[in-house]
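In structure tokens, the next block holds one chain alone, the form predicted alone.
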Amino acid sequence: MTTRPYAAFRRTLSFADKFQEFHWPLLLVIVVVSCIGIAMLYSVAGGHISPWASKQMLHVSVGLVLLTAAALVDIRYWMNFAYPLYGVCILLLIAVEVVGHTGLGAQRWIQLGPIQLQPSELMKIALVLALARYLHGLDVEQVSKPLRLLVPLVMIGIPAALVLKQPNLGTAIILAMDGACLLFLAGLSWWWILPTGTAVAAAVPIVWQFLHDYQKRRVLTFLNPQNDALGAGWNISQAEIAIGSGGMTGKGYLHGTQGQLNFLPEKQTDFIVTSIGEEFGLLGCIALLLLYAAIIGCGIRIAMAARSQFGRLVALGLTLNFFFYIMINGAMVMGLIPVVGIPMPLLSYGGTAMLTVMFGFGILMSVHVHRQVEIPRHSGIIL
């Protein structure tokens, strides 16, 4: 990949120019893994075409055409955009409180039309930009003083309560993580960071009480998934027959048998990770770990390589998030944290989440793209 001086990338970089500048490399990866959930979609239904593999093929084509538009913009217009996205994902989230449809058990889409829209997880990457646009504007000294603090923290808790209230405890926290780890990458003082570890550990007793009921037995369960086996237990336990039956190599490709039989439920979502294990095997799962791995050691590069401190933001902002994904939900279906209802980036059946996420990396890719434009570290408008 070419190198061009800042000057001349400003003022001659085409259209052109910009697909050149791609990260080719990580989009291969990501179109990769992409392939490898639908294939799962069209094991765990029976080796059959539908209803999740052709609907997700659509969603991962438009993802791919909408992670191209967003590469292609100025990495200074998304700076510009974004509190104005930030204030748009507020109101949507408002919205799904007032006319949203329930699912589940939670209130967490809206309908637009024909498209189905789930705001929280338009909210990730909109927080990841507005955060990173205002710690653009302060110096290393700036991010501990207090009243300084307390408008990434405001920033942060909005939509983090208002996700908590679906109610959306999985992606309340990711919102949380993702807020505190931008807040540290920017230079939050240790002495800000330890007393608030203390203080959350230290309010787990109270939160307790405030959690709703399927929340608590999901909680119960994961500390003792036997006690009920074929109730609130059965998703857990039959996740891990799943991945241990698998053993090292797997029982092999449409053979699997807890998604076909429909042992398992939300085979095609949140646990559709247990049928590579049980079809693959360990190595299956190795291979798949390394291929985000992959993804993951392509946005940190990314983000050491942007000249802008708003580049180099979004850019860790945007891979943390991807990381907390993969995290939550890999230790979910282990049965190592309780299941909180995190699907499996690029894996799981879903439109908004394969949406959102495509979004991610195309703004990602926005950066590597745009990586030597320079922006002064100002609060004022950009271009």
Contents of the next structure:
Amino acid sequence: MTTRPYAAFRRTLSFADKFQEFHWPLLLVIVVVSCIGIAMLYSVAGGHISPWASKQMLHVSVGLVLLTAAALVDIRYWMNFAYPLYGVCILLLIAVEVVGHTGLGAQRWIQLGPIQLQPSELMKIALVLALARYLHGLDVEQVSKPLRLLVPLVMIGIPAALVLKQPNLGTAIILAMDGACLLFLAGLSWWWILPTGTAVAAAVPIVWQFLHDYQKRRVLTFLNPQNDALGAGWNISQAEIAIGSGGMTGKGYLHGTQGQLNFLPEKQTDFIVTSIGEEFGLLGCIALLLLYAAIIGCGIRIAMAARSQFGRLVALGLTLNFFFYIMINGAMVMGLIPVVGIPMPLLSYGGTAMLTVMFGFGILMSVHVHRQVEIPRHSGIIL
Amino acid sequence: MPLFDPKDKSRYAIFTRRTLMMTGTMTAVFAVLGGRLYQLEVLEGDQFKTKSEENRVSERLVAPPRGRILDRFGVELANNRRNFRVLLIPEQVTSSVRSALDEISRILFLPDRQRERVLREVNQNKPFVPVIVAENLSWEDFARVNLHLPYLAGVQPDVGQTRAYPFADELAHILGYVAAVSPAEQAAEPDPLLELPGFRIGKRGVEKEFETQIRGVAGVSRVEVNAYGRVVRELSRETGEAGSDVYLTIDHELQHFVAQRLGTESAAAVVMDVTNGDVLALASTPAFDPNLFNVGVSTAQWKTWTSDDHTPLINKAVAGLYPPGSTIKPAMALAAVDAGLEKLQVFCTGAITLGNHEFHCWNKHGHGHVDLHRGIVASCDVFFYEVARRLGIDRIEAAAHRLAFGAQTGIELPGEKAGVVPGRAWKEAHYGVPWQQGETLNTGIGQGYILVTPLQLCTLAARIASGNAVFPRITRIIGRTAEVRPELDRLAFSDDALAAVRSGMNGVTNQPGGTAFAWRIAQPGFEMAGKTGTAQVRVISREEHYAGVRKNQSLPWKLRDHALFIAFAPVTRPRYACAVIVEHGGLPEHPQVQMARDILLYAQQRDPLKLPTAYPLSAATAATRSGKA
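Could you please show the structure of the form predicted together with the partner chain, as a counterpart to the form predicted alone just displayed?
Now the complete complex, all chains and molecules, led by this one.
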């Protein structure tokens, strides 16, 4: 990429320049995976374009527009928007909490005209942006100072607690992991990492051990009321049957029985991967994993190539966020971890999830487009 | 605004290093996911494939059509009728099930009980399971539902099959009936067909005896179902085997006549081909309508049947046990001639004394000089007391067994009773006391312990008439197998003995002074020979004997004697044997003899044995037709 003449060297770029600097392979893989998702939605609907495939096409189209728009926005704008966006997201989470309690129970979204806004989804991006903005201003020694460290911990803790209270364990875990990874990448001292990591790793099983079975179940049920033990057990076993019955090459496109005959609940959202496993077998699943790995690889390379710490942290933070979705959803449908409500990015049916993921890729693309932009460490509002 | 931060260098180095570490971790996670996929799809793939098939494919049993039951001329006695019914599919109902039922009841009459059952079944089942709203509809009702169908959402007209018995109660005791499977029957038999909702099996009669053959073999329809159990499509269908047709030896016309002739009496009658034991008619009245069991018998109806002293649910012809009374006398006479007593002469004074007990003749004035022939014709009790005394119980017992008493005849009907032929060992085993000679005398006139079924009496008549050891049979062909008919043995009594007894029985009906002379068949060529019998059902005290035995007419129905009659016809070259019993019918006009006379006359005039049968013998295997004419 160094052989090309860099328009990005310039501090300001025209729209045409920016288009030229797009990471087209990344965009191509994103579109390919999205199309696989649409094709699978067509299949699980029993070979019908409605109700999911047609709407998902719309989601993808709008998402690509959003991606492009976000990519064209200068990275420094994103840096300036980081804190306000974070603040708005916190307010939205609180609003959901209030509306949820007075309104429809465990409501996670706010209806804004035709758009269902799910603040917890947007929060992941806002948190990455805000943390990157904050960590951008710290050098390596400062990151590990207790007082300096308190700020990002609070920044992670507030949204995580709000999301956990919704309750949405999966998203809360992803928020915490996103934040922890950004701290790690910013150079947090091993003196913090190792004891804390050890303590957490040691405490979880010990605390878990002391819980009775029914308490464990109650904890899980409390955290995920929509997935009661029996329902989760049914989901998981049917998901395993779907994937496992695919064998090496699968039953063939449109010939998956588990999904089409409704044995898989949530087959169009969280469990879409099982249909790929059923219809395309191990080869199909590995191919999908490779496509995802390609996207993550692109994200890592974009992060490494960015000149500003903010850009690097944002790019890798968003990539990690993407990765955590894949990891948790994948492990869940393969029966490695309990059911938590996390969709498979780009594949699962859903407008908010698709738009958020595309928005994230838009900012990632923006980092790539503006990779040569340098941002001074101690910068307020810069432009 | 410094464009380059010197500290950024170390930040960049750390970032790069740690990014590589994270990349490694992410690769490891992907490897774990890939490994898990390999485990699920390759290592355990077969197991999950099976589970997925089990999920997807559901095997549904297809009930085979039940085999028909036909008479000897191929007339259907039990068949499968088209059952017009109306189903309701709750999920297709636009409003509520309740209002849908209201709509239907504007077209059909729906009793409240039926409505409640429908609502209950709707609640118990998934909404796509059709519920039967009404069945066994007339064509008019069914057509009316079809006419209104456009306005009845969720209503589905349907044609099923039900068992039908066109002759209703006339053949109830032969055919039996079908009804829902009881839990005990389900536990006893592993056939999965029994678990089909609404499946019916034979509960009595031929329906029960040949249940396995008539039922057939279930077909299997493999269907693809979704997670809620709804059938998506049929994958394959394995047609079962239709149940076998059963051909009976019954002549439905004769059966109809016999059933009509017995009327409302508590009675039983059997008509048999004397040459081979084929039962042409077997009736027990009153009977029940087996069609009622199809729809379900109400408690009230069931109570009416079980509390009726005419016992409509019992097949008296095979399961009714009666003292044979004087109808045993031909058997005693056979034994007497066999034992060399053919020249026996007895002077009847109206009673005989044994020890300190007096044994009375039915004619208290006595018969005077009585020989074997006159003994049968006049049914002299004193003569047969003497015969029994001379024979002794052991020889009586042996002779009775030779004439098929005291054991099941083996007729293909469930619930056949063996009856009782008493003897020393039997008495010892049942009462623990030794045999008394007085009991021998009582046995000689068919009273005391001895008990027989009407079917056994008819068999006796057939054996005397033909001289063959016939056994009653009611089926000829089951599916593709013909019943094996063994060569019949000659009866183990001399021809002289048989001739003497036949002549005696001829005298009973055709000789003035015979006990049934008044009710003989007068038409030349159709004459019958027979033997009357009366079985006491109450103890007549010594005082009553002296004061004069009370007339049956003056007694309550329950205390009157049973009236029995056995006969065969025509007298020369007999073809038809008949036994009739009228419970508590011991009246001077001998209703049982009149019935037998009419039945035998009708049988001879119709002569079903001369008519060609419809047995598909050529198609059936093991057809060893036998029986000497």
